[in-house]
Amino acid sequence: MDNPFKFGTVVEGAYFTDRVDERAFLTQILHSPNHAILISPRRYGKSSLVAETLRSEKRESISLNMQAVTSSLKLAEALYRRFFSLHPIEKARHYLSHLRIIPTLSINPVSGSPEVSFLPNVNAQVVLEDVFAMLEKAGQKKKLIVVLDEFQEILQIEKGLDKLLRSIMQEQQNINYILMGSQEDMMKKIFLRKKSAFYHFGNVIHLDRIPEADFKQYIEDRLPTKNRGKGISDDILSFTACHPYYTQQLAFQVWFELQQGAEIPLSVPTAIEHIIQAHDFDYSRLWESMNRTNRLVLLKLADNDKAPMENPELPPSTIFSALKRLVSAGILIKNGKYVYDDPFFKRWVKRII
């Protein structure tokens, strides 16, 4: 029997967990003239939710991670490449005829994927307007879905890019956009601040952790029959606090330990220990890269979840700056209070105390 738990990649089909309400709402948005804004910390399952929703939609979609974009011209090139991955270049000439600046197109002989480039000193704004106009034209018969992940990067790529994109996208009628981001403060700044170019651009979906009862049932259904109802799922969720990624990771390891003959009371602690050992080098390298302030804050948080601001060794302003850095780096999550994103790293840090 194959291990029924999956993590580390997009989770679809039988591996997909819950998210019934969020998926229904996202589907409703895609069947309207509106757009979706999806916000959650990293590894909460945004990409899996979108992939599972798109799987049931018989429509073309283009996905792009904005972290890979360094300029407006690179954004245009990436969109062209993804579009021509859907529409073979030799069959898409009618789209090219409407462009003001024609890109140089070729096929990578190794991967077979399309390559796109432009001559030096090209007008990047015109190129960007052209590619979005092409996408709009492609959605005339059946609306195109465009997914832009880590959308908060738009504020870092190029000054004024957010205003330019909003001016283009707000006029389009044949595209549903899904704009995702893991930096909650920045995403709120983009979509909920009145002076922002993208203020109220779409319907905001805040993706939270999966409810404990639903996750418990999901785990119980996938454990070997003889191990069900013996507290294993409770122990897993107690450790991960229902974090989607780390719950799947721990459940995967627990299932393996049970298959190897581990005793039920020891299956979860043994699995936790094996995962920490497997990541010990990465955790050590991460810890060594931190300054003293970050380490003190993390040590305080790992010590019985005490409030990080209650640290006599550091002034509150210094602690607050450290917390912001740690959230930005994805090490902490601000969810009412500051908590570790990775429970295994938290357990590793507690051993230092």
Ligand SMILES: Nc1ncnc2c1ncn2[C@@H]1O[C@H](COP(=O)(O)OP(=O)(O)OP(=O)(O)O)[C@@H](O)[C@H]1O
Given for the second form:
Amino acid sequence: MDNPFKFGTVVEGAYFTDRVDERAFLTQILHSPNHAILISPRRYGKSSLVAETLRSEKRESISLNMQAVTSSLKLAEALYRRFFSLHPIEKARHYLSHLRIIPTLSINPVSGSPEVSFLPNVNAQVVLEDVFAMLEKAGQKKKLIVVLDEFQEILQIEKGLDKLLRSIMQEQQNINYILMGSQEDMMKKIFLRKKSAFYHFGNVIHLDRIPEADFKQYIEDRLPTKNRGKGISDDILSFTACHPYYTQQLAFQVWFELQQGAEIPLSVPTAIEHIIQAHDFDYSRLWESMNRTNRLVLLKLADNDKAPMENPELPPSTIFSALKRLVSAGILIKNGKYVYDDPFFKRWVKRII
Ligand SMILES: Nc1ncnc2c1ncn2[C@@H]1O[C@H](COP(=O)(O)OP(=O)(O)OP(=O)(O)O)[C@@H](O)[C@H]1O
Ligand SMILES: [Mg+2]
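Show the form predicted in complex with this ligand, please, because up to now only the form predicted on its own has appeared in this conversation.
Next comes the full complex, this chain leading.
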């Protein structure tokens, strides 16, 4: 029997659980003239939620990660490439006739995928307007869905790109946008600040951890033990606090330990130990890269989940800056209070104390 837990890549179908309300809401948005803004910390399941929702949509979609984009021209090129992956160039000539600047299109002989390039010094704004106009045209018969991941990068790519995109997008009628991001502060800055170009551009969906009862059922249905392994799912979830990625990772390892003959009560601690051992080198390097303040804050948080502000060794403003830094580095998550993102790293830090 194959290990039924999956982590790291997008999960769909049998690997996907819960998110019933979020899926219903996202589907509703896609069947309206509106757009969706999806926000959550890293690896909470944004891509999986979108993939699972789009599976039942039967509409064309284009997805792009803004982290890989370095300029507005590169953004336009990437959108063209995605578009011509959906529509073979020879069948999509009519889309090109409306463009003000025609790209040079070719097929990579090795990968077979389309390649797009422009002459140097081309007017990037015109190229970008062109590609969005082409997408709008493509959505005339059936509305197109455009997913832009790590959308907060828009603020870093090029000055004024946010205003330009907003002005283009707000005129469009044939596209539903799903804009997602894991840098919560930046995403809020983009969509919730009055002065921002994308202020109130769409419906915000905050993705939380997976509810405990649902995840428990999911794990128990898949464990290779009779009587649902009495307590195994509780042990897993109390360690991971229902974090989607780490729960699947730990469940995967527990399943493996059980296959290897581990006794049920030892299966979870053994799995945790093996995962920590496998990451020991990375954790050490991460720890070494941190300054004293970060370390003190992390030690305090690993010791007890109380407010790290109560630290007599450092002034509150210094602690606050460290917390902000650690959140933006993805090591902590602010969820009412500050908590570790990675429970295995937390356990590793706890051992130093
Ligand atoms: N609905 C779900 N059911 C079960 N597992 C899930 C679900 N959503 C996410 N996961 C687990 O979390 C992992 C990360 O999911 P996903 O890649 O969709 O998250 P993300 O928020 O897009 O992450 P990133 O910030 O890295 O882009 C998955 O590989 C899977 O193990
Ligand atoms: Mg993702």
